[in-house]
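Heads up, the chain below is alone and in the form predicted on its own; it's given as structure tokens.
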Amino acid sequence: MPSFEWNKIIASVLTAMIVAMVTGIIASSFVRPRHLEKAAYLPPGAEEGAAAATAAAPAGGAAAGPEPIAPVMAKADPKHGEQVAKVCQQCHTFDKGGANKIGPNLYGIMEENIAAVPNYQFSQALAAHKSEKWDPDKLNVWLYKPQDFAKGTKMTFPGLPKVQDRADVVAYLESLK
């Protein structure tokens, strides 16, 4: 093939990709993406517990944050708690030595510090709180409502409106050593 018929061949890529660059340059600046309001995706049964924590929400819109865990820590039920993780099983495991899913494992993270699972990456927003570990009043917030806790966190999961869910799920995970 001639040199002649080359340079047309390389030259139509050039302009294809000219083309293409300057198109979504052009798009970017009519498209401007925003941040949802809402999940786009929640796990399987996370559904009514972000319909009762909408409907639990104050009327005045103040955020209210969770209520204490300490007083119903002394009736937990680590088997409920257990039942009420199983909605985390999609994207945690609970074993010992078990892999990292979409979410890493929580065995063992009761009084660990916060964002140091190995073989995990967490977002900057949880991994700020690296120095920091996980207690029951911590972990309350934080299934109360993940972005409470770590504004910008990984974890779309909607959180558990109930005290008594928290507190079953935080006996269950204090259970797992």
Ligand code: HEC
Contents of the next structure:
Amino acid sequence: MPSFEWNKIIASVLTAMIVAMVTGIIASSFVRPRHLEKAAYLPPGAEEGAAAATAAAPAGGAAAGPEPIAPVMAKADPKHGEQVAKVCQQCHTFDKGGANKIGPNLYGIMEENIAAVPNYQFSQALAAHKSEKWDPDKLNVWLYKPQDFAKGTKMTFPGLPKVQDRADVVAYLESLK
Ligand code: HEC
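For comparison with the form predicted on its own, please write out the form predicted in complex with ligand HEC.
To see the whole picture, the full complex is given below, headed by that same chain.
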């Protein structure tokens, strides 16, 4: 094949490439990529969290946190609370004079100072609250998410998501005196 034939072939390939490139540039100036308003895929739990946050916002005001416990306290059931508190027993005792385990003994802590159970080494995170006393509102936040109440606490318990469960446990703790 004479060399000018090759030149034609190469020239046509190059022309095709340039045309394609220029078309691409022109096309993208007409068609702008549109971004989705909402992520099409949400990792598991994210949607629930977002829904909970928007649901909590109008009722509770600013930040997403636990549902307020006060309205539920009136019909809180300490007997059910005792059942719920079975999950706490791997780390806590609830009887008078009971031993400290991974967590401190919880007999009579209601209206007592935070992080004040004798012979128990509290974390810095919880000890920072020791001038405060445990009341239903503080326990509501603590039992909802311990890390939200005292960031860095060594209570590695994810929390009780249901407000009724928290209220029942608080009623159970109140009954221990
Ligand atoms: C995996 C172990 C574990 C589980 C389960 C657990 N806790 Fe704890 N808890 C701890 C530890 C550890 C501490 C001490 C936290 C610190 O010093 O930061 C603690 C501290 C507490 C305190 C503070 C006591 C004080 O004197 O200030 C309360 C109240 C409490 N837990 C309640 C509960 C309840 C109620 C449950 C069940 C719903 C529960 N915990 C489940 C480990 C646990």
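Residue numbers count along the first chain shown, from 1. All of these numbers come straight from a predicted model, not from anything done at the bench. If you superpose the two forms and keep the largest set of C-alpha atoms that fall within 1.5 Å, you have the rigid core.
Peer 1: With the core lined up, does the C-alpha of Ala127 move 2 Å or more between these two forms?
Peer 2: No; Ala127 is a residue whose C-alpha shifts by less than 2 Å between these two forms when the cores are overlaid.
Peer 1: Superposing on the rigid core, I want to see if Ala70 changes position between these two forms - specifically a Cα shift of 2 Å or more.
Peer 2: False for Ala70: its C-alpha shift is below 2 Å.
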